[in-house]
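A lone chain, given as structure tokens: the form predicted on its own.
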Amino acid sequence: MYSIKINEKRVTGKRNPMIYGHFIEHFHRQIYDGIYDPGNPLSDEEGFRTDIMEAMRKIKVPILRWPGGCFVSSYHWKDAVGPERKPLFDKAWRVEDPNTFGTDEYVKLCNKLGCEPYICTNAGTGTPEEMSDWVEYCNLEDEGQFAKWRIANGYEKPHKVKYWSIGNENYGGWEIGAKCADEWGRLVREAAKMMKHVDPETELSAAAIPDVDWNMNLLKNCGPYLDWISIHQYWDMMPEVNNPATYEQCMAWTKNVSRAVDDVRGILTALHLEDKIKIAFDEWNLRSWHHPNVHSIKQGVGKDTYVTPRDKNDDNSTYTMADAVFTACFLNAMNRNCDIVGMANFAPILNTRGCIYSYDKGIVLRSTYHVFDLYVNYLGDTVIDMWSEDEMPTLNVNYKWGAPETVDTLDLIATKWSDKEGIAVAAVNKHMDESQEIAIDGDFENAKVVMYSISGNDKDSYNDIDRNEVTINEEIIGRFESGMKITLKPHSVNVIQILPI
């Protein structure tokens, strides 16, 4: 048994709801034949799938990053506004995009969802002027040709897009318009300067990696202009070969799930920028997207070699309790680092590796969707002190490439709410086979205990059309007593609420 002690009077941080953010890109079926599907009986009069939007509203999507991703580095936004749309050959993903879903449709979607828009700009083939023109179109009242163009397109009031990212993964050789560190620092500085001149209230991010040289160059050049620094990470890399890691292999990656945050925090602190610039972990997922023969020097010939294989991303049996448990561990880490991490965006929200899968007649809520449901709707917004005098139980697993690793079996955080009484503990049991028992010590009088859990029948449980193995289950445990024991099922994600009676 592992005993934890909680002191709700000691607050360690208050999380920004944007750490539960999401991302959507013009890739495969995320936009077209996804959220935007005019003519489908499930779509509204403007072409948006109502069932998908309802699912997104349930997890209170706070912010939605768009349009990429790698897509954005050859995307010119002006081709996708107004009545005359120019189709785009997307050089990142090698397909034609009709440009029928552009800036205005995206902002309309965000308004329907009640979330903040977060636009990622083209820093590959684009220019600082093109980026600042985009801010003009979205945010100016009526000055200049681009605000007037928005008005002529039927949008009299500004879109008021507050959050903007300069570029995507421009540090990577796979990205169109990749830059070296010196080039990147100069481009970001000039883009940020022009964007802030258009709208000083915008909050700007720029692409970074946990690399000292890259980030030092970026922050020395651009620190005064930036509000955020953007980092991305996928752990189970499968761009060329779709060979998902097993449950046990995925648990190995929970060992240092916040390492990128730790590295970037150190650089910000060394430059005395930790109070000015926050981390946006604005693209993350356990498993990378499968897209063979496009990010390689030798390109696929024939769509059956580079487009059709993308359907493998939508094999729902891939998204098991491994994905749910890893996602919960990641979100726990972001909550623990909520003083420096103000945003995180699960990539993507729909189809591909998303937490929602759509087909022509409905949707499937994958295991990861229910983790967001738990954390958004059942967990508190204020992280409080929790500790233990016991030795943490451990689990021996192997990485996908074979190296052994020892990881903590449990991952726990304690929270409370800023607008009501009570506490909520997120408790993850990573063990594939064995239950774990915890005891909670605390001064909570006249309180009841309710536990909400995700576990499935086994570690490989998943949801699909006509298959619903992973859901949230409620258990009324009873009146709280200090030292009370609670059993966590194997491979489970749990939120334990202690609420006043």
The other form holds:
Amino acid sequence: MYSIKINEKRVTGKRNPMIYGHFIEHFHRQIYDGIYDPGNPLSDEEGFRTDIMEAMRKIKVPILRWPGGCFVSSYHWKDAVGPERKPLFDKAWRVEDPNTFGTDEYVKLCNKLGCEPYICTNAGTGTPEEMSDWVEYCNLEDEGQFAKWRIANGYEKPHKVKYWSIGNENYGGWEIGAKCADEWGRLVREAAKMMKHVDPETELSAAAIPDVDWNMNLLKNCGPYLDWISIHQYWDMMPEVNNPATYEQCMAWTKNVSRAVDDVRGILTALHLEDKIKIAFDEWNLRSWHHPNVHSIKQGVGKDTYVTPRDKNDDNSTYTMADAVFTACFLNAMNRNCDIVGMANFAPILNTRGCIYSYDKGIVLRSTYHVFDLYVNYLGDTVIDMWSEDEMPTLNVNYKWGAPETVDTLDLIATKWSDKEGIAVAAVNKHMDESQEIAIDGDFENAKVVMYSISGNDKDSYNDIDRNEVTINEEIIGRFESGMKITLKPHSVNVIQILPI
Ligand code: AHR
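May I ask for the structure of the form predicted in complex with alpha-L-arabinofuranose now, the form predicted on its own having been displayed?
After this comes the whole thing, all chains and molecules, with the earlier chain placed first.
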């Protein structure tokens, strides 16, 4: 038995809703033949899939990062606005992009979803001027040629894009227009200067990594101009070989999902920037995307070796309770660090490794979708103190490469709402086949206990077309009594609500 004690008067912090954010890139059916599907009977008059948008609204997508990702590092936004669109050969993903989905379509989508736009700019082949011109186009009333261009394109009012990222992963050799730390600090400073001069209301992020040299250089050059620092992480790396880790192997990665946050927090604190700059974990997913041979420059290598294999991302059997349990552990960690993590973006929201899969006649809500539903709609917005005097049960598992690891079997956080009475505990049981019992101590008088859970039929359960093994189940536990036992099914994500009767 693992007893937890909760003190709702001791507040860790109020999480920013943007830690439940998302990302969508011009890659493999996320945009085209994905959310933007003109001509499909399920799409509205502007070409956006209504079924996908409805699913996105249900998990209250708070912010949507776009257009990349690697795509953005050779993307020029001016080719994709106005009546004349210039098709792009996308040098990142080596396919043609018709540019029929551009800034105006993206902002329209965000307005339909009721979410904040978050634009990542091209710091690969782009320039500080191109970035700041983009801010002019989106945010100035009518001054200058770019605001006037937006008006001429039929958008009288500014798009009011508040969140902007300078660059994607320009630290990596895989990125078009990769930069060294020195170059990066100076480029970001010049870009940030111009973007803030256009619109000081913007909040700017820049690509970073949990690396001291890179971040020190970035922050020393740009600290005054930045509001966010952007980090990315995938754990089950499958860019070249699509061999998803097993449930047990995925549990090993839950050992320390906030390591990158801890490292960047340390650097921000050392520079006395921890109160000024927040962390945007603006790409994360247990599973990396599969896009083999994309950097191959061998002769005789055709699209069948680097485009066709991307369809393997669409195999819905990949996304099991391992993905749901890992996602819940990650979101718990971001909630625990809500004082410094202000945004996190699941990469991506749609198709590829997303929480929603779409096909011509409908959608599939993958296991991770239901975790977002639980956390957004059933969990509180304020993280409160919770502790235990019992020994945490542990689980012995192995990483994908065989190394052993011992992880906590349970992952728990306690929350309350800022606008209503009651508390909600997120409780994850990682064990492959054993239930775990917890007890909740607290003085919640005249309260009822309801538990909302996802567990699937087994650890490898998944959802697919005409297959719905992973859904949220409601269990009325009964009247609250301090110390009451609650059983968590194996491989389950649970939200236990204790509400006044
Ligand atoms: O695999 C997709 C890529 O992962 C994104 O485009 C990039 O930002 C990250 O490296």
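Only residues modelled in both forms are compared. Computed from a predicted model, the values in this text were never measured in an experiment. Positions refer to the first chain, counted from 1. Between two forms, the rigid core is defined as the largest C-alpha subset superposing within 1.5 Å.
Could you point out the stretches of 3 or more consecutive residues whose C-alpha atoms all move by 2 Å or more between the two forms when the rigid core is superposed?
Shifted run of three or more residues, which all move 2 Å or more: only 295-300.
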